[in-house]
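As structure tokens, one chain now follows by itself in the form predicted alone.
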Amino acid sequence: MKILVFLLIVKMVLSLVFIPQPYSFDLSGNVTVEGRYFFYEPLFAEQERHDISLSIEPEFYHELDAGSSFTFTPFIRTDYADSERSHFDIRELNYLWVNDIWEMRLGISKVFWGVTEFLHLVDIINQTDFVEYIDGEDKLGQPMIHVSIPREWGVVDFFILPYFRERTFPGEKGRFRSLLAVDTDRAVYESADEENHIDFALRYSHTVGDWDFGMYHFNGTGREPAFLTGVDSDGRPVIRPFYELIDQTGLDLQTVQGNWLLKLESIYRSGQGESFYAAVGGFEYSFVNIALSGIDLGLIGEWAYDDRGKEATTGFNNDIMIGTRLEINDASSTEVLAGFNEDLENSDRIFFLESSRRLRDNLKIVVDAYFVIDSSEDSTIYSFRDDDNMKVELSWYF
């Protein structure tokens, strides 16, 4: 009910917004054919050794008077393998209206909170799409209304979250999945209004001179879920979604010193079990312009740890994260981005690959891979041991 309520909202703005002004947008966006190639055999019958996707994402831009603007981006993905991963989601359909004073975001949109380069541990507003890509990067829009407050001694944001978005997994034909199937449809919540209870949010950010730093409060329904046992409705064996009532605050901070760049993120939790703490930081290093060649290479090393141990939902409870980013600085934008993640609890060990170069100005080619070199049978990513793979997208801008 309370979603409805939102939503007529959205609509009668919108409709205000809209009357006096002519009707035109901005279209701008892209085409995604992506294929993936699984090095193993899968682990489970039912998986394919390869899969192949298309997605779309346009985005439409009015701009209105003083800067307000009108945003609506659509996003669908139809796949060859993994029904769950055929999927259509609004990444953003808002109003921002802005004034003299502040500014305010009304509708579905994406936030992004973080500083560090292989995890995001302060960015908690928006769902991971985890169907996309086993890094998490990818994000649901979610329904928001956002106010900011930009002054000269900082900006402070505060959000009303009136509807809560479930995390996306593979089904049962998909890869990157756990021994058991997890059913989105049997999602269980602590909160007696499920998906309709309200969250908010209370950031404060500045920069002081080589500091740049962010600090926030969330309340509300947490973004990492539990997993409970179960049955789905032919009685098989399923794994559910626990979705709880979390607090938590959370401080991002990074520094510029000549060549080196520092980052740090911590939060701290209560809600979720036994309140915990959990940090990662660490450092870039660039070479710039190496031998007059216009080439820069970055050193990357961050740690990141957990005090839930094993228990730890993100499963980076005590990890060491090594990497390099090359940037060729040419007129195809190349630049590649290898890394390196070792727990150091267990065995396990991962390497990654992001690679990416614009053919032409409106043709853009990504190539990334994902190797679990090894991993013990209590971690996270056991069930993942032999999806080592290589993803290839062709995309046209428009």
Given for the second form:
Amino acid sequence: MKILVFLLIVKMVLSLVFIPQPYSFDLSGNVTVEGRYFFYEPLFAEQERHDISLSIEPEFYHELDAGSSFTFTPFIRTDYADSERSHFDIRELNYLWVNDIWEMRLGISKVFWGVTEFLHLVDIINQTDFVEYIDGEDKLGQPMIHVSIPREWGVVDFFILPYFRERTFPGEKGRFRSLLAVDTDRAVYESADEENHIDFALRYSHTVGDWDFGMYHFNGTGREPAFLTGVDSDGRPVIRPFYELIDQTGLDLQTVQGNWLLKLESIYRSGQGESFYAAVGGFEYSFVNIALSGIDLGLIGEWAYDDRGKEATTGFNNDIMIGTRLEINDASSTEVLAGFNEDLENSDRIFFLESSRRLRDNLKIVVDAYFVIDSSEDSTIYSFRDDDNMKVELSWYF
Amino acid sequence: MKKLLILLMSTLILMPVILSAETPEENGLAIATEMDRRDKGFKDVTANMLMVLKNRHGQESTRRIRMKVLEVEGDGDKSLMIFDNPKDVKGTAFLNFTHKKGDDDQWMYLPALKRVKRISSRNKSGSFMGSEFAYEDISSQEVEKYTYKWIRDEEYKGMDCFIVEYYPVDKKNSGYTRQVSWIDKLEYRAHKVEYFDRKNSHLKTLTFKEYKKYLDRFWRADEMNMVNHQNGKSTRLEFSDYDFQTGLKDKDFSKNSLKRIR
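Previous: the form predicted alone; requested now: the form predicted in complex with the partner chain:
Full complex below, order starting with the chain above.
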């Protein structure tokens, strides 16, 4: 059955790609070479000190009459160090149908919800592609039927999510792994339908003056796994991800007051152990055109709290995050974001840096760095304590 | 008789409002109001914009932008700018709801994350996408955003012009103490604007080139050139493919529409 669906999709793609003129495809995308250098000897013997990686993400876009369109965005990465990081994903393969009353997106797509900078708590539709980067901003394509109804009084979004995507995790040779590697081939599900369980989500969002807000309910397989210990096919101990059925209600709220942006995200989840709530909130304050230099500087402060305490799967149980965003506003669009994260209940401290600059019209460089300054033995980042690294990405856009 | 009536009515309508004004302030306001009145009723407009940034060494870099503007009854215009080039920002979109009073509403769409970000519109004096145009320069120029003063009449490039000074109402957040504008008396089009920074020294000069008339009524320049006298940089905007009254609606300028924009 799955093969049949796949063949059908391939046929659809091919028929669209080879459609005769005047239909035309818009092709864009990027090819990226990434190098990572880790400052310390790895914690685990199998891990590498250096890593080099190549990724390609083309996007085929075709617009039909009346605003309807077709999008296909495959993604492929090949990684020198970690075979789990070498992966292929369909980020998008969908058909968008727009009319005056509603819009429908059918196929694999990506949806982002949320307002805060350092933690994306309410964002739930797409699974995290964790092998990509530790910040959790890379997502796997999610099959969906998404109906959006924009009205005067707000927007209603309805989702049917017929297939579950498992989170990606580094393999034994990869950095940012747990003490025992996560065996993604041996995931455990609460639902008897496993990854074929059908999930639902309903969201209402609106803008009133200076306020943007959204609230939703999600019912289905939770994207954040719990972890069980088990053995792999060779009888070696491994960690098995356990995906439970959850109900989650979420709220995101943002207001702009002069130079201040005030933000709040909050969730209430049941079905994964005891019911709990979690929240993250804070501000971003901007200094614009400092001393007439054209430079903008933003100061960001956020606080994250999770009812589960040490059991929090996000790693943010009672944390303060502060950061600064620098935009030079030059022709090269030079930007730097620096952040510091301090756990208020143990000694965990992280510093990170993200910067980018356009080198030529089609060439961009990204330099990121990540440092675990301190970590306590019972925290999720303890096994990353020697993974301080610098990453350089060179992307060619077409 | 009917012809006479039509003639009389059109004379009344076309009669410059400034006749009744007396003080330089009233004169200035009357000129700005008349400019605004003449551009009313365009409903919506789309255009392509080539933005050429030039640094003080003369090196150029370009951005390609598609622009959509919707006229809003009783409030400021809504505008949408979609970036096609450079390729790394392709699909990035900037949505602005101008308000006659108070701060504008602004959002930025980041296609890589599929994220719509609210931005603080107190960024008035901030650079728009690395150009010499500040956010307040590209925002829709509503009459209510300034107070005015007519300075004198002067000939500019063979045209009989008013020189009018604009003073921002939001003094705290504007990057300017005043703008001096050369406006021709015949069609009420701006031909040159000089911007004075908060220390009242000459910061930038904007010039307009190649005005064309659309739908037999609406004047738009093909080229706008902003020169920054303090940092030696300049930004040129070249407009093409102006299309008026294309039938754009409110829903084409919503946060929701950003997510499917190309």
